[in-house]
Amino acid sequence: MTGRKAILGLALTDGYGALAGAWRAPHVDADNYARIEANIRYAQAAERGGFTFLFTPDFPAVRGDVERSTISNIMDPMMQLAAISQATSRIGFVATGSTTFQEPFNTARQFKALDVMSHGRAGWNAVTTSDPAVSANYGKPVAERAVRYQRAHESIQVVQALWGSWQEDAWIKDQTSGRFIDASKLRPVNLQGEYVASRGPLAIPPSEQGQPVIFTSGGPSPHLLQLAGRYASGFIAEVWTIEEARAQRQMVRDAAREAGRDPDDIKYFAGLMTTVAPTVREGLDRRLALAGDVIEARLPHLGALLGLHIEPSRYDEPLTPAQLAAAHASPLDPRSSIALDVAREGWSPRDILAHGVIDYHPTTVGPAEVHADHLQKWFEAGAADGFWISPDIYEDGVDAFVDQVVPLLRARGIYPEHYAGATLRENLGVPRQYGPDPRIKKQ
């Protein structure tokens, strides 16, 4: 462990926060979905807290009982990203865009130039999409995984050619002779494969970390593997423990050194919610005065995770000692566990619920030294390489977290108290690559 420090990013969803209800808050302004002045609030706040990136989820269809509930994206993350990067100087930004759906060189375009206006700050979250919902909005079927990863094998080989196709030494811009320039070295990459092509050049130049960085996301699938070992610096997890994430990392890095690269060439991000209050009841009380509703459905759930059954007028007391011995986690799902764990706390089933243990992510409750505690447990446990945080409401969220969180992850050692660097490669601790990596053959 000795050297290594933490990595953090920031997931940037709605504009409101990771909690169902956080746009109701009373100090939240529920414009904030159509303001990008308060993305840029969050992002100059994580940047303060020496964040090294923000992460922009992207489902493009419309989903969920949007009558009560907000629109779980940014509206566009690449013009919000483009705005953010003007108003912040090392922040990273990493944004999710579909090789299923969009063509290589609109996505080489995109994230090329976001990189060259950020000055080496971008990142691509590369997804494939097999969503119906998503598909219906692009007019075409959902493709059988396969083809699904066939094409986003292909379209990453033709977005890092046409991101290499304008050579590094190739602007002259040089006014006395005239030359602008080398044509020599901004050529065509002239490739088709299976399912895309492009003849190229891009007309974009190298940015001050060569170009963006690719990262993945998703669960450890043979196919999601097999991409992220040949081209990701960078792999977005859902995991819930650590034994889960410790075997998940060093399958992604076994996937990356079977591709012939450095296995630390990848860095592997575990997934945070976070509510940061003086103590873990106020903590719980902030979340149930915005989730109730969510929480209060999931109630019957808690009770089949856990193997009982818990009479409604229960709710809001502690489990009885016969509950606790006859309760039992299930080994089909990791968070059954957690919620035995809270459950033997003392706490209510309504509080069981709001400590999150069946949230999409880990959640942690209470006082700073809660959060800087799971992050160092993990960390030094070699479950990951960093975290991705959604705090429960951005306004005053990202704040605490900031304020508070940070300044313990430095006093442990265990954070960098300064940016490495100016770009996301150096702030990552990754390699430059300009083009396709050399040692991966295409495929």
Second form
There are 2 protein chains.
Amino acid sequence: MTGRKAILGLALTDGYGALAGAWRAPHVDADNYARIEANIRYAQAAERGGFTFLFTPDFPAVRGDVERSTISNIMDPMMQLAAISQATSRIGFVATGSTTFQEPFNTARQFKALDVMSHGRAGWNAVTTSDPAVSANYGKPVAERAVRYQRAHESIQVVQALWGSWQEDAWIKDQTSGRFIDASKLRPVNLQGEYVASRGPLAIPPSEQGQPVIFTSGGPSPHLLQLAGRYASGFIAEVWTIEEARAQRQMVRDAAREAGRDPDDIKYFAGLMTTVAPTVREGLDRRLALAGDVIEARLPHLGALLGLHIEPSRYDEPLTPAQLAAAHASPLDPRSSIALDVAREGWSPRDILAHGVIDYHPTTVGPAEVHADHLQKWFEAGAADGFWISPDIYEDGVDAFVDQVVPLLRARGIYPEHYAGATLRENLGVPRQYGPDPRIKKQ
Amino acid sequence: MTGRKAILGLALTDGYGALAGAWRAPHVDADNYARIEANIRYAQAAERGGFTFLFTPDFPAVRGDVERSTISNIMDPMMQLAAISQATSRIGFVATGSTTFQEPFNTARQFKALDVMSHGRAGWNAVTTSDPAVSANYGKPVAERAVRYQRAHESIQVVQALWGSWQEDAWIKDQTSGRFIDASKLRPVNLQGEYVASRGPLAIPPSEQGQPVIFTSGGPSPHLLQLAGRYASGFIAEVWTIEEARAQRQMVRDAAREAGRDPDDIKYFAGLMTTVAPTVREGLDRRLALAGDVIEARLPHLGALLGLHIEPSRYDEPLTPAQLAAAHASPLDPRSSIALDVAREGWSPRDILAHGVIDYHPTTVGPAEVHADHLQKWFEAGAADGFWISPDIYEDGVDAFVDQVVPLLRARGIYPEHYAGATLRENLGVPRQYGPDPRIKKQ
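Instead of the form predicted on its own shown above, give the structure for the form predicted in complex with a further copy of the same chain, please.
Expanding to the full complex; the earlier chain stays at the top.
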């Protein structure tokens, strides 16, 4: 383990933060969804803290309760990251892009352009899309899983081939001789799959890291693991416990090995939502002030999670010793044991939920040590190579993490003092690649 | 005519300039194709000169002699314009995007995101694509014209409907009441065409100009005129003479009228390539130094253009009085009469070609007056509402135009002293629009 350092990514979503109601905080500009200037500030703060990448989830359709909540992703990942690339110099960009609804030529072109514009800091989170609302926005039916994954393999292969089609030494640009490109090194790819095809070449030269890094994300289905094993340098996970994460990380590493790659070439990222506050109590109050209605609505479900009946009149009282003795965690829901641990600390049902125990990812609330302890424990248990952090409120949550948690991680020797290099590949610690990986057979 | 002002756009192509060989100029960085920083400098220079927009032609395939010439367009129009939007504050962006190979939902999303990020400065040059090399990059056959235009109409209608699907007053964002969006004002479009479809809505609020401006470009075929008449606020032409331009501009205006719109709502732009130099001779020498090989290769064709036989041994001598008397312009090629006019000024065949007479657009070479005279003559003849300018070498050609030609245009009263407003629509002088134009019937 000595010398191994954790890698951090920052999730950029709606412009406000991971906490329901973040947009309503008095110190937050409610216009931020439409203000690229806000995302630029968050990116710069993350870069100040040595974050390796920004991660933009994407769901190109409207979902959820937009009356009270927000749009769940930034307006357009690629357009915003192109702008952010010019206001930063080291942090990388991992943008979600669908293999199901995007043309590989467009994906190849936009991501490699971003890679060149950012001097080697682009990554593509290649995902399949099965959501009916997204499909409908493209006027297409939902494809079945086997078809989606076949198209995903083909798309990634076409994209990587297009990235390599301008060979690394093709660009002569000798003003004296007048020779611009060695045309023999700008070669068509002529790939024809079952679902996608492209002739190429793509007229974009190598970036400082060669070509963008590929990520993927989601639950570890056999289909996704095979995709990750073959192509991905990063895996963005949704996982609740150290045990789950260790097992998943091993599956991802095994998938890489099976595809003929070095398992260290794929980095596994666990998620964490953070509320940094002087005390746990102040952190809970910050969360209750903005997400109190969401927490209120979830209170009836907490009893089920703990195998208890909880009277609404006692939502603000700690569980009784008898309740604590009777409570048990469901083996089917990993959030259940987390809720039970928090309950045993003596918090009321409302405060238990304010700890984020049934939010979408593990959540840490309180002073810097709480967050650093969580990250260190997971990291040292081999549960992750790094983490994607979702601050509760971007406006001050990124700075708080950078100013308070990052120094602790550094003092504990598990986080780098400065960027290892100028490119995303260098900061991830994954090898250079140009064109398809020769170790992987075409499917 | 009083008070009418010419509108200028700057074509951004390969990072070097419109002159073949611009990339080889000693004062030009041969890396500029891959350097967004260069395009940012040109954009800022154009903005200093009050240019209304940057125009990015696009041809997403490799063509031409890349051994000696360059790639004919910027790496990726949308990604680069997103970056440029953050380094400028008034100049607009008219990006070419194909209706043939792009999904309307992606087009709607990226252009409206650019519009919001730039605070109301985006435009879409909507074109159909018939080129086999481009089609092959998307793994598609070339569609016939009627199909391409049917898809174009459907695509623009879907895009505009998606732009309007977040209604102008939908975004409440009231932090006190906690109401984010009036969900009843975020409405699906449910459009199903023969070739494209989308359910929507698109989760992007209005920009300062409502939604992006639509342009189109090309030769005035009946299909293109119908498209322009229905949707376009700008028409980017390829035209050689004042007579042609006046006739085309009238056709475009008539098409708008036939579609039920005000003909003043569509602006017609003629192209011009410029070499600004202290004297015509110095301008010709600048062009010969960098494009001498291209000019040399074209010399055998000049005789045909003038109806003459020209001995190669006399390429550097002015035409004789007998030749000039015998020369005649072909009525079939408008460049022919321009070549004859230049020949009559006493230039040698090589210098005639150095005037750009058979380049892709009219060309002006020499001191500021030459360019201003051309623009004024065309503008006052009603041949254009504005011009898209292609400087010979961006590195100094944009500044030269801005510092030398723009002041003359202003002194002559045909160019605005400052930006009329902050949005592209304001600076074009076209009306606000949100969603589809209610005057246009769906096809």
